[in-house]
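Listed next as structure tokens is one chain, alone, in the form predicted alone.
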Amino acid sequence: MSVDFNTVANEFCKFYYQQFDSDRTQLGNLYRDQSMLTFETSQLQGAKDIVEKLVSLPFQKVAHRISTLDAQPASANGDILVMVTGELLIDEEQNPQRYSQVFHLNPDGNSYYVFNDIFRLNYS
């Protein structure tokens, strides 16, 4: 199976973002019991403790810019290296934040999930 990895990159990123800015309790699906976050110094693992972590952020509304987005082949099992940087808007604020976040895509039939997902605010 030949797989565009940065068509694979982009449709996910759009996708997991669209998500996360409308409904992050619906990110489960993305990771597995053997996934994991580090959402700045916290690590989790496991699908239901991410998305515990996710939607206890303390923002109703957010918003995701990405500015630019990275991709790369991770192994020969057709695993995929994803980095993502951009800007956050969340809930009134004017000012957005900028962050960087990698996620490490493994196949899983014909889709893929999240094995590793890092997550920084870059502060300047």
Given for the second form:
There are 2 protein chains.
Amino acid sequence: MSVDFNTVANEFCKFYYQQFDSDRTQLGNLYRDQSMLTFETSQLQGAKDIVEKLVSLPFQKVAHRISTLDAQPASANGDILVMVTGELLIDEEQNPQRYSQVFHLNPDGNSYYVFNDIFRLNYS
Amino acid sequence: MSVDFNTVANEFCKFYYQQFDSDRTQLGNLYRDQSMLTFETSQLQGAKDIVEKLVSLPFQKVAHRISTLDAQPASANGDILVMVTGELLIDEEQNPQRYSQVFHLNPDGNSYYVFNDIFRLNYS
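So that was the form predicted alone. Now I'd like the form predicted in complex with a further copy of the same chain, please.
All chains and molecules follow, beginning with the one already shown.
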């Protein structure tokens, strides 16, 4: 019955980035009212504001590539912490930008939602 | 009475990296038996094993420089999530290595300990 946290973390991130890259207006299902997003220096709370922010990002085409993905159980309640480092390809840019992202996933019935989400580009 | 999560996160990271860079044998006080560390591809649990791993890292001199630090409340219980991106200077190397690190801090009386710790170098 209980699914391994590594499997959940991998499947969640795969789904999240596929959804982000194909149609980010649909990401709201993965957040709740209490969810938080830090995107670079912007801070948002709640599925509605979070999706509005993600949709407003100034690019049309985007592709995430995961470089590393590490997960740990984050409490006795089934929470999962995931840290991703990866590359972001935007529009017609040839050079990917590196990023780091953390998701704190909370269980919700048979599924999970994002409680915390912190995203930073890695400037060099 | 209640301290702002941003203040806690900043003070924790400042203390953690100062301690790491000056004498990492003393980091055990910041972990507990249930604490987890993912350091690159190594996974450890418990203050003793975690400190043993950190002490065994093959460098004498090390300096962490924080580039970005972002924190969020991680539950209703006072947990705090912190994501750091930064640079690591090792021994006599002139070129810093970039890294990403997540700390999930749990309250413990008037203090906090590290429940989750995930560290990755950002290879380019």
